[in-house]
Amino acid sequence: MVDIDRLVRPHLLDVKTYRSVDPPEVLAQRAGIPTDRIVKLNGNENPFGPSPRAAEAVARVPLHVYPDPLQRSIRESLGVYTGMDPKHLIAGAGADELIDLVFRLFISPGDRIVDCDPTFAMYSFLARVSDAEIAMVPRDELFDVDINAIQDSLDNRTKLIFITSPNNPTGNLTGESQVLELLKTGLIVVVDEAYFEFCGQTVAGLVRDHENLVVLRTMSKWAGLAGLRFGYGIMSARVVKHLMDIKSPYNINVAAEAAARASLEDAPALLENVSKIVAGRDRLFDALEGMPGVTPWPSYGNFILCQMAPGTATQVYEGLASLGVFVRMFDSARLVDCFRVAVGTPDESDAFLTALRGLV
């Protein structure tokens, strides 16, 4: 028997995994309820779906053809929607490969990144596959990021700033002021804005001027994509031709193509959803607010954070789950008493209400 331990890289032997969430399917086995019965607020989803016209673009896209490596048509129509130049614009499938894209282009083993927790644990897990060592800076007591603390974790071997704005778990932003300060540092800083859509806030015209800033987007959750994996990055030219180099030739699947330049041609009937979830969001936020027991922290994406009376957060998340409600925790100290509800559909959103209601 050939030992094959012994030729893994050995910081992968026991590498800490990205804890995702369960498909709907196990979910609704799990609850022992029929999988059209359960309330899926666990993965920030868009509750009303993708744009009709993206799934009659998949249904029309040639399956045999391999897609364009260098991505010019979705490159424009990044460009039409973002308002920046296509020079400044990479795809990539989903935004989590570009962000293990950017560990691969600046992360040697042995180098450092500073994440920011309670954040999204993405960075992390890859700093681990990547073997580098991870500065974590807590965010203060509102969840803000610390840029004194940020700036007294430096050290030569710092590569990488990640910055989630509207953070995910949170809510809350970054603004532009404190973008600019870690931009002096000189090393990558990366502002994650998978909710821009949700909030309108937006670092993105920093790069002309600044070729250290990496923004992520992505299209799972305003355009409802999240099982085509689309996203995309908007950084300085130098960056993307480097990416661009890195990258798998074929990284993004033709269907995925197809129904990211549709969403973008429908995306007035696209956002007009996301001023629902929105309206959503303060609905839920209002309601939450009047509870007993629950703390609701503001937010300025698609979900909204909760904090539970102390000791019960756990007891409260297995309830919901029997009940077919399934909603968000974390493995951060921060959030011991915390989980993370996703904005639903209206009934959604009144389920996981009345579920909650009978637990606290």
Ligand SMILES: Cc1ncc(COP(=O)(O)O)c(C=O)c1O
The other form holds:
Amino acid sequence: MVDIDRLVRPHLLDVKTYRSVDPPEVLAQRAGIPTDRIVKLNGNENPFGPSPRAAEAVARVPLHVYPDPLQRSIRESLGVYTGMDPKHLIAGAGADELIDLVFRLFISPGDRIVDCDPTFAMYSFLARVSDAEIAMVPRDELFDVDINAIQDSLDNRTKLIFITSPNNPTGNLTGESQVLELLKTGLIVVVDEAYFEFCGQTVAGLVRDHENLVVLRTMSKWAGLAGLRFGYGIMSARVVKHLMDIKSPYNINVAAEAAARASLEDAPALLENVSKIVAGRDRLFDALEGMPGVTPWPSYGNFILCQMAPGTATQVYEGLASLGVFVRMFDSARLVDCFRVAVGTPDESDAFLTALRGLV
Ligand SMILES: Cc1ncc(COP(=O)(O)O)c(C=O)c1O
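Target state, the form predicted in complex with the named molecule; input state, the form predicted on its own:
Below: every chain and molecule of the assembly, starting with the one above.
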């Protein structure tokens, strides 16, 4: 017998993995409920699904030819949508792949990243995979990033600073002036704008003057393409070049590329769905605010963080799951009394609210 573990990189032997969400059929089986009856609000997915034009484009695409490794046509389309020159754009198999590529480009074992707890768990996960150290800088009591504490945490091994705006799962924004402060460090500042369309606030324009800014976006949320995996980054031409050089050549599959292009062409219709989600978010917030034992945090994303009475969150989470309503809990110590709920269709939000009312 070969001892495989002897060959595995030591820091990966027992690496703490990413806690991901299970697919609908697994959740349904767990709850003992048919898949079409569950209410899946744990992945911040788009309840209205993709553009019909995206599905048509996928059906038409020739599957036997490799995609364009330089992503020429889709970068042109992204350029029209973002108003940026395609030299500033690169696409990835989800924003997740671009985060991974940023680690590969900048991080050697022992380098450091700055992460602002509580936030999206992918940055600390990939730091662990890359054998990087994590300077975990807590957000303040309103979940704002603490710029002074970030500056104090830097040392000569620090390479990357991750900022998520709107932040997942807390829903709040980071302002442009704060990002500009961080850019002065000369380190790579990654601003993850996965939920940009739900708030309209961006720092993308700053990439023209700041070579160290990397803005990440996704089509998983506003365009309903989470299953196809398509994200993109906006950054200096120099960083685009380096990422292009190291990415796997055919990282965007032809179906994802065709769906992304069709979605960008159908952006006005998809942005109407975004408006519906934003209206649904505000309605959900108001309903939650009126409930005893629940404090919703204001959100600029397509989700709401619910702060529960101390010690009740896990019980409520499990109660919801047993009724086929799935929300998300987190590892962060700051969020032990919280869960996050995505904004669903009006019917889904109502089902969630009805189930929750019976549990609090
Ligand atoms: C802040 C943030 N960044 C990135 C992602 C991942 O996006 P993608 O589906 O494009 O990989 C998510 C998904 O939930 C997210 O919340």
